[in-house]
Structure formats: C-alpha cells, structure tokens
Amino acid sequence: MPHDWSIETPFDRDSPALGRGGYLTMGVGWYRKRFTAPAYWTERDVDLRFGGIYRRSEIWLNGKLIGGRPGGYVEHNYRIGDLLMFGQENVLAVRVDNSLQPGSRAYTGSGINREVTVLLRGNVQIEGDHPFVTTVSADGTLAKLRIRCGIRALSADAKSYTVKTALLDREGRLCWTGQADGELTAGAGEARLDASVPSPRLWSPEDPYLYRLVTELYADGSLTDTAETPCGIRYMCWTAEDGFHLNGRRVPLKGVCLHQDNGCLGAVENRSAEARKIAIMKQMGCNAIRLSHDPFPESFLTLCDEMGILVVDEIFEEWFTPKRMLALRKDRDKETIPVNYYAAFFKDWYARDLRDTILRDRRHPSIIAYSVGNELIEQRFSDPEAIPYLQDICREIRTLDGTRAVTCACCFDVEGADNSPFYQDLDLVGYNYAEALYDEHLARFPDRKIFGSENTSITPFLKRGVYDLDDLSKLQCTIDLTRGESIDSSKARHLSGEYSMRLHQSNKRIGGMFIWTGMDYLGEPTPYTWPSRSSYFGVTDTCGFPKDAYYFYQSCWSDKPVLHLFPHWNWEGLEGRPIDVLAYTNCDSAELFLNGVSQGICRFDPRQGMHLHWRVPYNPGTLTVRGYDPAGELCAEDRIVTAGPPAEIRLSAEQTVLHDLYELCYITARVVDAAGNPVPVDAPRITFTPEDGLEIVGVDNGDPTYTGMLKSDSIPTLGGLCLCVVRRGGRTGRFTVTAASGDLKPGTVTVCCE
C-alpha cells in the first residue's frame, strides 16, 4: 500500500471508462491481509485508518462487515479492538467496486490508493488527532494564538480531563506552555487555551516557518493521548478592493490547478512524487495550488505547509445533479453521457464527508480557502433546491473552522447564472474561464470578492517538444490583449492565456489566478479521442518535464531573469523556409543570432502578445538569444543547436540516496548526438536495467498518445527525453541503473540505498 490496480493494466480502446478514465481497466478488486495482533494491543483502543479507497469500499474483519465509503477521497476510521482475535490469525478483507463506468471526468485509479494506518490510543482521545490552532493577531513583536482541543471519551468511566500543551520553535526551544482542565460531559469536551508568542516568525510562501505544538491529554490523571502538531503563525483576509492579504500585505495568487494522479505511478499517494510535483511548480514561480477537485492525501497538505504553497482545498466535484460529458468515443462525436461519480451519494454522505475533511485539514496553515464545488450544475442553472444544501455546508465549515474563506469554482455560461442567489452565502467567488466578465461584475457587485479559480493556460494542444510550424505562424497575427478569443484553436488558446495573464496582472481587485493545469494528468484528453489517453492542458507533461509554456509563467511569476527560446532547430528538408522563432522572457529586450549573425533586437509589442518573435529562414547551426536589462546589460542567454544523429544516452537522477521503501528516484534519460547536443526529433526506445537492489516503479515519456504499458522497463523517447522511476528493492548498498538502445552508447547512474 498504497496501490492502484488500474495503472497496472494495458490501455484499452474499448474500456468502459472511455478516454476520460484514461482507457484503463477499473472493475472490482479484493485485498486481503492475514496478521496476528500483538498482545500489547489489548491495552489500547485500536483504530484502523484508510486514507482513501477508490471507491465504493466494503471493509471486513474476521468475516464481519465493519464499514465502507461510497466516495473515494475521504479518510475513514474504524474501531477494531473488539473484533480482533488474539493468539490466532486475523483476516482483514477490503472489497473495492469501481465498476460503474464512466466514473469520472478524469482518471481516478482503483483500489486502496492512500496510506493504511493502525493507531493505538487510550479511551479518551484528541478529536481529529490534533488540536486546532488559529492566529488571533500577530505582528513583529507578539502573536496571540487560540488553541481548541476537542476531546471524546469512548467509555463512560472517565469524568475529567487535563490538556497540557507546549509550543516549540523549529530548533526545539520552548516558546509557551499552557494547561486546561475540565469535566467530560456526555463523553465529550473541549479545552480552549490562549497563547502569546513573543517575536513570532510568520509563515509565508517565502518563509514557510513551522512551530511544533506538543499536546498531552490526561483522563482522571492518566495519560491517554498525545499529539505533535506542526503549526504556522500567520493571518490573512480577502478584500473586494485588492484581493488576498497574508500577514498584512497583498499577495497575488500565482496558482495552478493539479489533479491527484502521479503519472506512471497512477493515483497512488506517494510523498516523493508529491514533493517533486510541488517543487516543479515552485520553480516556475507558483505560490498557490487549487486541489482539483476532491480532498487530496494529507501528505500533500503537509508538504504544502513545509514547502510554502497556498492551498484552495476543494471538497466536492459535484453535488446531487450528475454532470454530463462528451463521450469521446470517436473523432467529432458530439454524444454526451452522464458520469457515474458522486451525485448518487451526495445527499446521504455530503455532511459526513464534509465534517471529516474539515476536521482533518483545518490544522494546515497552507489552506487559505475551502471550495464547496467545481462547475456545479446546480450553480450554473440556479437550482433553488441547492440553496439549503449550500447554506448547510457553509454553516458547518464556519462552525468547524471560521478562519478560512468559503468559495466555489463557478461558471457563468448559462443565462441568469450571474444573478443567482447561490453567491450570497459564499465569502469568495471563483470564476472559471470568465475573465471577460470581471469588470462588468465588479461594477454590478462591488462587494463581491473574486479570483480566477480556473484559467486557460497558454499550452496549445500539442505534445511537448512537437511543433506545428503553421500554428506557430498563426500566433503572429495582430491581436488585441484587451479582449479574449473564444474560437477553439491552438492560436486562441495561446492568446487567451496571455490575455488572462495581463488582465490578472493589471487588476488588483482580482485575488489571483489558477491556470488549468500545472501538470498533465491521466484521462480527459479533450478535445481528442483514442489514442490520446491523457490531458494536453498542463504546462508540464505527465513526467513533470516542462513544456515551453512553463517558461512563460516563470517569466511572469519569477524575479530571476528568464529567457527561453523555441522551437527546436532540426528542420531537415526545410532549408530556406522562414521559421517563426519565439522567446518567453522577463528581460527588457532580446537579440537573436543565427550562426553568429544578428536577426534583430526584439521588444514586447502589445499587438503581438507577451512573447518575443522573429521570423528566420532555416539554416542548420546554432540559434542564440541574449536578453538585456533596461540599462542594456546582458542578463540572460539561451541557445538551440541543430543536433546530429543520436549517439548516446545520458542519465541524471534527481535523488541519488533512498532511505526507505517508499522513497522514489526519478531518472531522466536524454538522447544526445556525438557532440553532446540534445536530439529532439528521433524517438529511440530505451530499456532500463536496474541492479538487484533496485526495482522499477514505472516509465513515462509525457506523450499523451503513447498506449504502451507504463509499468514496464522500456519506452520510446519524446523530444529526446523519457523517465524511469525506481525504488529500493529491500537491500542496502550502491546500485546502478543502465539505459540502453540499439547502437547508442548506454547511460548509467548510481543510486545509494541506505
């Protein structure tokens, strides 16, 4: 565990999951574990926790059904102490039913895809595992915190409680201590403490400083539960005048939407994969992530706390009205079909799923808002039946956590949607692909707080490193960035992304933007059908390799000099044809050279977008671009070389030391010519061979149309790149991974397993 069986199956054009589900096999699966319960478990309350099971789970222990969950993304716990058989074998069985297909608008995976944990605790416990710490006020000299510690008693014997707490800084120095005593009434209680912290260090994306709250719970004088809670001291607010504020300053949200799958790993939770995903986004200049569109694993939120990412925590993808989608059965097929997702369970389960999610997530300082839905049918069509549910959901969130804004990712493509009473109960309204309405709505609803919850990225519907010269040429028609374009083409998508960026940069009343998406994900290959089995929307592919669009956002969101030149310069047979050459940069100007001959200095032209452009007759050789600051000083440089035939494979490992069985090493294979230049146009198949101390978890190349197995040891390259992910195989030592392909010189890399 965690495990996703769907990613282990072949891509199948006839899969009932269709393209939205990545053409993979779902169905029904069983898990069984036989174990002996240690004798010391009899002294504690034993809880079995599933971080998530996709989906419609049934959990059996020693032949007795102990529970289950129809949805797939919410953590659930079961008390199992009374059912355990000590001194003999126990059997835990889990049935997972993901056979109702198509089951989502994107890939979900199948199985026990999040962590499974056994917790041993006393009969009086801290509710939600952790106290809830909020910042009442803070400045450079003093922070005032409020600590709420919910308590539940599993037996009627306990009468009183004592909660002892201590706040420690990162170095372990004591900052504050407190104690609260009380009586347990009807098996419950809540301790409330107020803390004062001198000279606090405030949590922010630039400085994600975490304190540690150590809590001990005593019942009738006996220690029964403990918790260590990382906590960030920070305060925030949203205003209609100038968006989001953190620690007293305006912070524009430079965000991406992310799905939960981890490429060739499938939909499994893995801290290494999630930390890598977040790091790639941060290197682009991203400071915020919208979780699309259901609760993520808690490990992801913990990483956002530690790495400094602001989070919009989305709880529901749909309510009680099923969404419909294009079937994507064949080219140009306009058939729409309903999705078998959460709607059938919503009315029976939304309250419990909501409460469990908020109690788990509210301790994370990274969360700045809770989203109660995404493109809800009820919101789009102003369904009056939805209003009581919205009011109940908002009331419950504010009861459990009144410190975050409540929002929803909304669509305004149906007449009357802008005047719906739906928005009256929200603190904050998210706009999906509705930038053109900002000014009008801000004038009509001056008190409305809004942000771009989903915005088109500039990524064209092409594979990473693959270029259509006609599309590149079309980008250079005269445009007006004061308006968007609605036609469905690569050109329009690119320009609407630039239009969206300029609008968000210029209007401080908008809280920020979240592009769709930061990374490609399995399923939803809109607008394509088979063999496309994953999305094209991301600014990185499913490997995490940057597309050209990545550098556009980096140039807008990063303070460091950025200069990125494209396309590649291998156009054999097109000698003399004018090629459109583009650059993304935050330099003041740039000069392009072909084989040392200047092709001219280029500055930004509002009529041609937020990129630089030259038209250069193709000649093999070297393209070099030099970027200059306003004073005319060189501040950045990039170059592209016409590559010769493939000659060698070069490997690079992102992490060369593995500490446990769950830690992953991502290895990039790059094909180069005899001079070491990357080869962008050939696609040799590379086979990876690890020594006995390592095992391959998956391979990928970022190609949305590749339908070979991702659980394999070989894969063709795309744009000269592919990826191999390995983990340790149980032994310690230094082990080598070799990559080979025909007559190419093999590549090797060494990984240490501790």
The other form holds:
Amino acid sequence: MPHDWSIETPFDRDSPALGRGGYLTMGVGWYRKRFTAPAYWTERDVDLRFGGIYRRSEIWLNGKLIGGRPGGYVEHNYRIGDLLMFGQENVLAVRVDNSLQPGSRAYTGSGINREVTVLLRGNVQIEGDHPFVTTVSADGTLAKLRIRCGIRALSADAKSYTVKTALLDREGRLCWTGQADGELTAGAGEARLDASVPSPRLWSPEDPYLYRLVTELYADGSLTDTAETPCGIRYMCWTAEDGFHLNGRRVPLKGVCLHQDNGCLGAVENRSAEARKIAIMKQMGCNAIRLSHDPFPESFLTLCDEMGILVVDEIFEEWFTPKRMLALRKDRDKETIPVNYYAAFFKDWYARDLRDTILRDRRHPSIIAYSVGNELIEQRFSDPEAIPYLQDICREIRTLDGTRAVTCACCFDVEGADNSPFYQDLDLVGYNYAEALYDEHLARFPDRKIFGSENTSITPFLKRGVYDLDDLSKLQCTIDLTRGESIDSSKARHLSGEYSMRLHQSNKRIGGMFIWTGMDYLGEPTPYTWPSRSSYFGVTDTCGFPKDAYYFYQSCWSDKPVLHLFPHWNWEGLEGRPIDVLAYTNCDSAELFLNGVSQGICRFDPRQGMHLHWRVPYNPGTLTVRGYDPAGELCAEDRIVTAGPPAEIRLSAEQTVLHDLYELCYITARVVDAAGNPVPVDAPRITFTPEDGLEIVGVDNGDPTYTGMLKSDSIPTLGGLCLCVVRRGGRTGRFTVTAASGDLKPGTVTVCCE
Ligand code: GAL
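Right, and the form predicted in complex with beta-D-galactopyranose of this protein, after the form predicted on its own?
Following is the full complex, with the preceding chain placed first.
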C-alpha cells in the first residue's frame, strides 16, 4: 500500500477506459490482509483509516461488512475495536470496483491507492485529529490566533475535559501555552482558546514558516488523545480591485493545475513523488497549485504547507449531471458519450464527502480557496435545480471553515453563463479559458472577484524535445499581444499561452492564473487517440522533465535570469535550410551566434510575442545565445551543440540516500556522445539493473505515445533522456544501479539505503 493495479496492466487499445483512462485496465479487485491484533489494542479505541480507495469500495472485517465509499477521493474511518478477534487471525478484505467505464475524463488508477493507517486512541478524542487554528490578526509585533478543539467521547462515562496546548516555533522554543477546561454534553464539547504570539514570523510561499501546536486532551484527569499540528500564521483576502492579498501584500497567483497521478507510479500517494513534483513547479517560479479536479492525498497538502504553495482545493469535478466526452475510438470520431464519474453518487454522498474533506483539509495553511466544481454542467447551463445544492455546499463550507474563499472553476461558453445566479453564493469566480471576457465582465460586474482558474499553457501538442520544423516556422511572431488580436489556428498553440500570460500580467484586477497543466498526466491525450495515452498539456512531461515551455514560465515568474534556446541542433541532411531558433528569456535582448558568427541581436519587445526568434541556415556546430540586461551587461547564456553518435549513458540520481520503503530515488539517464554532449535524436532502449538492495518502481521517458509497460526495467530514451525510479528493497547498505544499451558505455549510480 498504497497501490494502483491499473498501472500494472498493459496499455490496451481496446480498453473500456478509452484514451481518457490511459487505455489501461480498471475492473474489480480484492485486497486481503491477515493479521493478529496485539493484546494492548484492547485498551484503546482502534480506528482503521483509508486515505482514499479508487473506487466504490466495500470493506469487510472478519466477514462483516463495515462500510465503504463510492467516491474515490475521500478519507474514511472505521471503528474496528469491537470486531477484532484477539489471540487469533483477523481478515480484512476490501473490494474495489472500478469496472464502470469509461469512468473518468482522465486517468484515475484503481485500488487502495492512498495510505491506510491504524489509529490507537483513548475513548475521548480530538475531533478531526487536530484543533483548528486560524489567524485572527497579525502584524510584525503580534499575532492573535483562534484555536478551536472539538472533542467527542465514544462512551457516555466521560464527563469533563481539559485541553492543554503549547505553540512552539520551528526551533522548538515555546511561544505560548494555554489550557481550557469544560464539561462534555452528550459526549461532545469544544475547547476555545485564544493565543497571542509576539513577533510572529508569517507563512508565505517565500518563507513557509510553520509553528507547531502541541495539544493534549485529558478526560476526567487522564490523558486520552494528543495532536501535533503544523500552523502557519498568515492572513489573506480577495478583492475585486486587485486580486489576492497575503499578509497585506498583493500576490499574483502564478499557478498550475495538476492531476494527481504520479506518472509511472500510477495514481498512488507517495510523499517523495509529490515533493518532487512540487519542487519542479516551484523551481519554475510557480507559487500556486489548483488540485484538479478532486481532493488530493493529505500528504500533498502537508507538503504544500511545508514547501510554500498556495492551494485551490477542488472538492468536486462533477455534480448530478454527468459530463460527456468524445469517445475518440478512432480519429475524427465525433460521438460523445457520458462519463461514469461522480454524478450517480452526488445526491446521496456530496454532503458527507464534502464535510469529511473540509474537516481533513482546513488545518492546512496552504489552502487559500475551496473550489466546489470544475466546468459543472449545472453551472454552464444555469440549471436552477443546482442552486439549493450550491447554497447548501457553500453554507457547510463556511460553517466548518469561514476563513477560505469559496469558488468554482466556471465555463462561459454557453449563453447566459456570464450572469447566472450561480455566482451569487461564491466569494470569487474562477474563469476557465475565458481571458477574452475579463474586461467586459469586469465592466459589467464590478464587484465580481475573478481569477483564471484554468488557462492555456504553451504546449504545442508535441513531445518534449521532438520538433516539427514547419510548426516552429509559424512562430515568427508578429502578433500584437497588447491588443488581443485574434490568433489564427496555426499560431494559437504557442501564442494563446503567451497572450494569456500577457493579460494576467497586465490586469491587476485578476487574481492570477492557473495553467493547464504543470505536468503531463496519464489519460486525456486530447486531441489525439491511440497510441497517445497520456496528456500533452503539461509544461513538463510525465517524468517531470521540462519541456521548452517550462522556461517560458520560469522567465515570467521567477526573478533569476532565464535564457533557454531551442530546438536542438542535430538536423543532419538539412544543411543550408533555414531553421527557426527561439529563446524564452527575461533578458532585455540577446545575441545568437552559430560557430562564433553573430546571427543578430534580438530585442525583447513586450508588445509582441513573448519569445525571441532568429532564422538560421543549418550548419552543424555550436549555437550560443548571450542575454543582456537593459544596461547591456551580459546576464545569461545558453548553448546547444550538434552531437555526434551516442557513446555513453550517464546517470544522475536526485536523491542518493533512502530512509524508508516509501522514499523514492529518481534516476535520470542521459545519452551523450564521445565528447559528453547530450544526444537529442537517437532513442536507444536502456535497461536498468539495480543491485539486490534496490527495486525498480517504474520507468518512463515522457513520450505520450509509448505503449510499453512502465512497470518494467527498460525503456527507450526520448530526446536523449529517460527515467528510472527505484526504492529500497529491504536491506541496508550501498547499492548500484547500472544502465546499459548495446555498445554504449554503461552508466552507474550508487544509492545508500539507511
Ligand atoms: C478543461 C477541463 C480540464 C481538461 C482541459 C483540457 O476544460 O477543465 O479537465 O479537460 O479542459 O484542455
């Protein structure tokens, strides 16, 4: 655990999940665990917690059905103490049914794909595991915090409670202590404490400083439950005048939408994979993530707290009206079919799923808004039946957590969607792909708080590192982005992303943007069909390797000088043909050289396309670009060399020490020529061989059309790169991974298992 069986199946053109489901096999699965319960468990309340099971789970303990959940993204708990058999074997069985296909608009995975935990606690417990801490006010000298600790007693005997709490800073220094005593009424109570913290250090994406609230709960004098709660002190608001503010300062959201699969691992929760994903986005200058389109594993939120990411926490992708999608069984197939997602469960389950999710998530300082839906059919068509549901959902969120904005990612492609009653209950309205409407809507609805919940990224529907020269030639861009000229389809793929960036940068009334997507994900290969089985929208591929577009966002969003040149310079047979050379940069100007000969200085003109462009007759050798700041000083340089034939594999490991079974080591294999230059064009199949103390979890090359197994030990490179993910195999020591391919000099890397 966690486990996704679908990623272990072959990509199958006939899969009922269709391309949206990544052409993988879903179906029905059973899990069984036999275990003995230690005698000391009899003294405690025993809870079994599933972080999420995809989906329609039924859970049986010793032959008795104890529950289950149709939705796949919700945490669920079961009190199992009374059903356990002590001194003999217990059997836990879980049935998972993901057979109703096509079941989703993107890959979901199947199985117990999030953490499973056994919790042992006393009979009087902290509700939701943690007190809920909110910032009432904060400035440089003092922060006032409100602490609410819900208490629930599982037996009627408990009468009184005492809650003792202490707030510690990151160094463990005591900042505040408090105590609340009270009586339980019908087994429930709530301790209320107000804390004052002198000279608080505020949480922000730049400085994600977390305090720790340590809580002890006593019932009738005995310690019965404890909690350690990370706390971020920060305050925020959304305005119609100038977007989102954090700690009194306007913070434009430089956001990405992410799906929750982890590439070759499948849709499983894994802290290392998630931390890596967030780190790759942060290095791009991203400060915000929209969780698309359902609640993520809680570990992801914890990492956003720790690493400094602002989160839009989306609760539902679908309400009671099913979405439809193109079947795309073959090219140009225009048949649309309903998706068997959440609609069938919505009316019976939304209230419970919502409540459980908010109670789980609200303690995470990273969350800035809850999104109640994505492109809901009910919103697009202004369905009056949806309004009472919307009101109920908004009311419940505000009851449980009055500190976050409530939003919805909306579509404006249907008449009447611009001014539907739907928006009255929202604090802010998310606009999906509707940049062209911002000005008009801001004028018509001056109080509406708007942000770009989904925006086109610069993804030319191509694979990382693979170029179509005709396509690149269309980017000799003369379009005036400031006037929002209509973008003809040949340019649209790159330029609508640039246009969107320009609009969000210049319009302060919009809270920011969330590009679709930060990373490629399994399924939804739109607009393609088999053998494409994963998406092309990401600015990194499914390995997390940057596409060129990544550097565009980095040049716009980060402070460091960025200068990125493309395409590669291995065009054997095309000598003399003019090739379009582009650069993404935040330098003021740049000069390109081929083999030392200047190809001209290109100025960065903010009124035009947001990339630099040269047309250079191809000759093998070295392309060098030098970037200059406004004072004419050299501030960045990039270089591309025509590579010779592949000679060697070089490995680099992102992490060389593994501490536990869940920690992963990501190893990149690069094919280089005899002089060590990366070879972008050949695609040798690389076989990874780990020593006994390591196990391969998966391989990937980021190619959406690669249909070999990702649970494998070998894969061809794409654009000179591939990835192998390993974990420890149980033994401690230092172990080597070797990568080999035919005559190439093999690469090795050593990983230490502690
Ligand atoms: C959006 C949708 C996303 C994804 C995207 C692809 O409309 O919200 O889930 O399907 O389109 O372009």
